[in-house]
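So this first bit is one chain, no partners, the form predicted alone, shown in C-alpha cells.
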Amino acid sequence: MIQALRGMKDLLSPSSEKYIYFVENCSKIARNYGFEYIETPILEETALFKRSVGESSDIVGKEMYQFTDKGGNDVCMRPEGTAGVVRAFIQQKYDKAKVQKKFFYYGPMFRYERPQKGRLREFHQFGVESFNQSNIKEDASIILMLKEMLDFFGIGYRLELNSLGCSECMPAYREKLVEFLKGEDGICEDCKRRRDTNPIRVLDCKNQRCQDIYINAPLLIDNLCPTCRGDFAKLKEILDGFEVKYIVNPKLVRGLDYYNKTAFEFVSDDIGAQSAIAGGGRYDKLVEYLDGKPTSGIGFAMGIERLMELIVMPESKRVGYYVGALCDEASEPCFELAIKMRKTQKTALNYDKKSLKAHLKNADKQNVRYCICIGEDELAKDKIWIKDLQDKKERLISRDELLG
C-alpha cells in the first residue's frame, strides 16, 4: 500500500477545519493592520534561499528539498516565506518604485529534517512582510499584530526580545566574538562551521556544552551603536506603553541570516523542548542582498501545526441542512431539492433510500440544523418533512416556503 511519505500528512477534518479557521482569522487581522495577501511559487531558484536564507544556516546547509528540474534549473521546494515575497516585491519592481507593501501569506513549506511532534517535513506557515516602513513602530506594530493573532486563540506565550545592531555596530562585534571563539576547541562542529561563515549564530546553538562555553561570550546588545541603542529603547518604550510583557534576551538571534537591528520570539512550555511558536524581525539588507534598491523590511511567520496544538476552537452551532430519501421515488426529488437550496446556504445530500432513523443519524454526525426527509406520503402531499435538530420540533411544509 502507498502511503505519504515519511514527515508529511494528510490534512483531514477535524484538523482541516482547526486550519482553516487559523488562516482565516490570522488574515482578518492581517487586513486590519494594512496588509494585503500574497501566495509565492512553492518551487524556486535554489540561489534565492542560499543568497537570503544564509550558507551558514541549517536550512541551506542540511535541510533543502534540492534538484535539478528537467530543464536543468537548480531548485529547491520553498523551506520558508519571506525570501520568495521579496523575490516578488524586487520583481514587481515596488523597490524601484520605493513604495511601501505589506503582504501577509499561508502555505505549505518544506524542509529535510527529523520529524519530530509539531514538526514535519511539509508544514505550514503564516507569515507577514512590510517594506519601505523604517520606523521602529512598524517593529512595535509588527509585535502587536503577532500578539493579538495568539491572544485571539488564547495560546499562551512569553515575548522575548534583542537586537542584532547594524552594519555600523555589527563588524566591531564580530571581532569581538570571533576572537572569543578562537580559544574555544570545545566547540560543536556546525559552531565550528559557523564561526567561519556569520559567527552570531553560534548563540543560537542547542547543544547545552556550547551554552555553558558563552556564557562568558561577549553579546551584541552591549555594543550596540548610539542608534540602534536608541530604537531598541524606543521599542521597549511602546510596548511598555501597551503593556506588552516581554524579556530581553540577548542570545535571540534568530536562525536565519538576514536579521538585523530587531529580532523578536514568542516562545511557549506548552508545546515541549522546541518551545518557539513565532517570531521574525527587521532585516533592512535583504532586498540589496537580491539585487534589488536598498528597501527596509521587517515580518514574522509562526508555523501553523505547532499552534494548532494548543488552538482550542469554539463550539460549532447546527447550520444548514440534510436532505434524504425515504423511498426510491423520492430520489430524484431529493436531489433537485438539495441542487437548488446550495445556491444560498450549506446543504448535505444523502441519494440512497434510507430509513427515517438512518437519515437523522447521519444528519446529525454533520452537525446540520436541518433534516429534511421525502417519502411516499410527502410526494403524495407534494409537501416536505422537515426536523429542526436543535429544538427538536418537526413538521411539513411545501416546497416553495422553504426555498422562500
Second form
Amino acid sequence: MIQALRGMKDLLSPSSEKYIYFVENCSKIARNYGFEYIETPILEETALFKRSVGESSDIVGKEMYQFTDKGGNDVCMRPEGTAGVVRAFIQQKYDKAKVQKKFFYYGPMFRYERPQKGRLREFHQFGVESFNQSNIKEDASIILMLKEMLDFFGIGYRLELNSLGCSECMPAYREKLVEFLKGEDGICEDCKRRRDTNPIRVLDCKNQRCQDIYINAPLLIDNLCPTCRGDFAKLKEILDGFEVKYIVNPKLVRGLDYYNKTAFEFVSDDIGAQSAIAGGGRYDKLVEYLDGKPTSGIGFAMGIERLMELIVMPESKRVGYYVGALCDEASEPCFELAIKMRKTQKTALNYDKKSLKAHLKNADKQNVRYCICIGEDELAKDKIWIKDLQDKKERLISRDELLG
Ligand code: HAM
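Having seen the form predicted alone, could you now give me the structure of the form predicted in complex with histidyl-adenosine monophosphate (HAM)?
To see the whole picture, the full complex is given below, headed by that same chain.
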C-alpha cells in the first residue's frame, strides 16, 4: 500500500476545518493591519534560498528538497516563505518605486528534517512581510499583530526578544566573538564550522558543553551601536506601554542568516520539545542581497501545525439541511430539491433510499440543523417532512414554504 511520505501528512476534517478557521481569522487580522494576500510558487531557483536563508544555515546546508528539473535547472521546494516574497517584491520593481508594501501568505513549506512531534518535512506557515518601513514602530506593530492573532485563539506564549545589530555594530562584534572562540577548543564540531561561516550561530547551539563555554562569550546586546541600542530600547518601551510581556534573550539568533536588528520568537511550553510557534525579525539587507535596491523589511511566520495542537475550536453550531428518500420513487424529487436548496444553503443529500431512523442518524452525523425526508406519504400529499434537530420538532411543509 502506498503511504504518504515520512514527515508529510494528509489534512482531513476536523483538522482541515481547524486549518481553515486558523488561516481565515489570521487573514482577517492581517488585513486590519493593512496587509494584502500574496501567493508565490512552491518551487524556486535554489540560488534564491542559498543567497537569502544562507549557506551556513541548517536549512540550506542540510534540509533542502533540491533537485534538477527536466530543463536542467537547479530548483528547490521552498523551505520558508520570506525569500519568495522578497523575490516577487523585486520582480514587481517595488524596490525601484520605493513603495511600502505589506503582504501575508500561508501554505506549505518543505524541510528535510528528522520528523518528530511538531516537526514535519512538509508543514504549513502563516507569514507576513512588510517592506520599506524602517521605523521601529513597525517592529512593535508586527509583534502586536502576532500577539493579537495568538490571543484570538487563546494561545499562551512566551515572547523572546533580541537585537542582532546592523552593519555598523555587527562586524566589530563578530570579530570579538571569533576572538573569544579561538581560545575555545572544547566546542562541538558544528560550532567549529559555524566559527568559520557565521559565528553568531554558535550562540544557540543545543550542546550543553558549548553553552557552558558561551556563558562567558561577549553578547551582541552589550555591543550595539547607539542607533540599534536606541531602537531596541524604544521597541521595549512600546511593548511595555501595551503591556506585552517579553524576555530579552541575548542568545536568540534565529536559524536563518538574513536577520539584523530586531529578532523575536514566540515559544509555547504546551507542545513538547518543538516549542517555537512563531519567529521573525528585521531583514534590512535582504532585498539588496537579492539584487534589489536598498529596502528595509520585517516579518514573521507561524508554524500552523504546532498552533493547531493548541487551538480549541468553538463548538460548531448545527447548520443547513440533510435530504433523504424513504422510497425509490422519492429519490428523484429529493435530488432535484437538494440541488435547488444548495443555491442558498448547505444541503447534504443521500442518494439511497433508507429508513427514517437511518436518515436521522446520518443527518445528526453531518451536524445539520434540519433533516428532510420524502416517502410515499409525502409524495401522495405533495408535502415534505422536516425535523428540526435542535428543538426536535417535526412537521409537514410545502416545497414553496421550504424554498422560500
Ligand atoms: P522559522 O523560525 O524558520 O522562520 O519558521 C517559523 C515557524 O515555522 C517556526 O517557529 C515553527 O513554528 C514553524 N516550523 C519551522 N520548521 C518546522 C517544521 N519542520 N515542522 C513544523 N513547523 C515548523 C521562518 O521561516 C522565517 N521565514 C520567518 C520570517 C518571516 N522572518 C521574517 N519574515
